[in-house]
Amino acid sequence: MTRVHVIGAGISGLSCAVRLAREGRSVTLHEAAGQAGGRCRSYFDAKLDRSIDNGNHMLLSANVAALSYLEEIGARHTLRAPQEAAYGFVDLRSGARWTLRPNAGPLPWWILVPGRRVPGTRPGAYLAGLRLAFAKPNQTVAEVLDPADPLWERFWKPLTVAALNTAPEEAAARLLWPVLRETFGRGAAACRPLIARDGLAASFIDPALALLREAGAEVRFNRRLRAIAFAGDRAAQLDFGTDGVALGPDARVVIAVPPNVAAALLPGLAAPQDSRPIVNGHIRLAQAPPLAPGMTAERPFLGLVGGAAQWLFLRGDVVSLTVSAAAELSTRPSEEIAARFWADTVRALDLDLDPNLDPAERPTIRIVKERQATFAQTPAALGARAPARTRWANLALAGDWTDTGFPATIESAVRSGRAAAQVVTEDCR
């Protein structure tokens, strides 16, 4: 029976072997790190006595390859769901808020309705995004899109920044297209927010392991690819520092880790090099505080404009602040960043608090500094992600990096990971 080492246990990893072992393959997934997730993960932190995942991560209705993937590892119910799709949002510096509520079905008469969409705004300046369809190569959204428009700062820029974790200035116009296409452009069934329940493990990697295990896969943790030996066209051993693995005529290899570490196992393979950060914050508060205006239960979270932070969600008594395309942000001391992400907690939760506290009488806050959280999305790094195929006959990609033709979000890893299984099945028919 063929035997697949699958080289990274992140969501693309988990993916493509989930994929291969419910095909009935003989899978072993290689981990270097003692957990799997990668990215996506949760963990235990003393500091604020409470489960965290290390990011926030938000799915849409539209993502149905991420949601096929929780179906296979039976997860699919620890997302919260709500019926409605909507969106409230918070401009820090005003205290305006308001909901963005797309209709049904594809027509977006809601961007007629003053009440659905975002104050101030004009009707045309939403189908302005059609411009996005039509875009070049070498454009960015700020090139394609109008900055000066007041819903650039309320709709544009967020969505630009939460899914290509990239500036509009410097995103890939292209690349911001297909997420309007899958979501907006097709109402609200396909705009619902989903936001893991209990966490970021308990619906994305604990199933999975646990389907893994149950199908006689073997997961192994602590186990750095140090370097590939290859026969012509052909990954003939894995070096993994303290053994090798020899690879029969059989065995075939995904390669799922960032692009910089496939590029330096791989030679000649062209993948993006720059990345961009991701800054989140929790903080713990003396206990669960009430729903502000815009959030439900099942919608417990909050879009910031004027801020620090992006976007708040909302678990118990903990709080979660995050950041995209945070450059300028990463490079700044935890303890100024912790101060800014409490004057926007106080500020959108409407707290009853003072927003400039010392840290001595501030709550438990931990920042999370993710310094290579996605390749960076321009139109020059697009040309660089890779086909889950290449040149070596048992060798397959994976990556949120690869060419999907989605940002690098879950749904672009549960991509990957299948297209590489599909390369795997294809080559042993």
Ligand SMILES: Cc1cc2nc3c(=O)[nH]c(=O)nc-3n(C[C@H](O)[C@H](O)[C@H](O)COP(=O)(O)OP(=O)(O)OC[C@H]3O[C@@H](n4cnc5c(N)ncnc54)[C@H](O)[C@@H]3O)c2cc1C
Given for the second form:
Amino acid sequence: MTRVHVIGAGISGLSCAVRLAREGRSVTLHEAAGQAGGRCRSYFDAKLDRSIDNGNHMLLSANVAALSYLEEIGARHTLRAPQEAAYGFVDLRSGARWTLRPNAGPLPWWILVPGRRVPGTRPGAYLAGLRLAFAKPNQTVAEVLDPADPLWERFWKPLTVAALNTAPEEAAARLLWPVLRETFGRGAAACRPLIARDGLAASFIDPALALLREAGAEVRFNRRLRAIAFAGDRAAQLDFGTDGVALGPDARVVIAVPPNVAAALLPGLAAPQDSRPIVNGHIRLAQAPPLAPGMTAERPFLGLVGGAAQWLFLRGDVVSLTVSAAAELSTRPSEEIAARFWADTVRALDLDLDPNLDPAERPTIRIVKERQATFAQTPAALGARAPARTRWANLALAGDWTDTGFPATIESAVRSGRAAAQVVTEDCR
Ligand SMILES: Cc1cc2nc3c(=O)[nH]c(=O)nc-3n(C[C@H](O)[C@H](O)[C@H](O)COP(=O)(O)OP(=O)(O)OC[C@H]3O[C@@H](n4cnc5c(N)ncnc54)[C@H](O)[C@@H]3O)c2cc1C
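Other form of same protein, the form predicted together with this ligand, not the form predicted on its own:
Next comes the full complex, this chain leading.
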């Protein structure tokens, strides 16, 4: 019987392993770390005395593959699912607050209604987004849209940075188009924000591991693939340092690791080279604060403009702030970032506290810098995204960076895992 070795227990490896295990295949999942989840993980932080996520993750109701993965592992109900597609924002400089509310149906009449769009913006500035559909492969978002328009700072820039984790001055315009098409282009039903109620592991990871174990799959942690020996057009042996796995004629391999690791393991593989960081800060308050204007129990987050952080999420007494495309911020000392995040928190949540408290008086803050959060989603990098099928007959590729046509997100990771599973299934017919 075919044994499939899946390397990497991030979302791409898990979604691949789940698919194959449910088809009745024998699966071994090998993970270098001591836990699964990769860039989408939860852990207990002793300093905060709370379980936290490495970073805030949001899905949109348009993320059909991610949602069907959650269905598959029986965890769809673990997401907060507001009925309304609405995003509260606050400008931390002026204190202005607004809520972006796309309407139902694909005709975007919401941009005509001042109370639904960003204050001070014109409907035409939203329609300019259609230009992305005709962007040339080498164009960036800033070359296609107008950075001088008032909508830039409050909509196009935050959208680009959130979706592509790349500054709009270097982000590929062609990759922002599928985001717009699949979300705002389909109306409110595709724009609902979805977040894990009890953390990333409880939604995306633990149920998948439980399903795999139930299906008889082997899950092995602290097992880093060091090298692959090839013979002709096949992978012949997996080298884990302490031991090797000889691959018989029926064995298959799926490599579901970040692009730099895949490129080191697979000779001649073209993969995106550069990455961009995301910085998160987690602040444990003395008690759960009240929801600020623009937040609801099912939407306990705010978009921030004019401060250091871009998004703020609330879970109980823990406030978590995010900065994507954080090339500059990630080089700053954690203490400086903590001070800036604290000031943003006080203003965004309208707390009756001093935004400039001394470190010793501030609540506990943990700064997490994910230096290789995603690949840099530039025009040049798009050409280096590799397909699931490789030149080796028994080896397929997965990972959010592979050629899914979507930005490097959970959606892309699931699509890639399933594409790799499909390659294995087709080859085993
Ligand atoms: C802070 C942050 C915020 C994010 N926010 C969002 C968001 O809001 N929405 C969204 O959709 N996406 C978001 N993302 C992106 C999302 O987390 C990733 O796209 C997704 O988790 C990538 O999954 P993956 O399986 O492709 O890669 P990874 O998660 O990197 O998984 C690869 C796995 O392979 C393992 N590995 C590496 N080398 C080896 C080896 N040699 N042998 C064995 N195992 C190995 C790694 O330990 C890891 O577990 C965010 C990412 C970060 C970091």
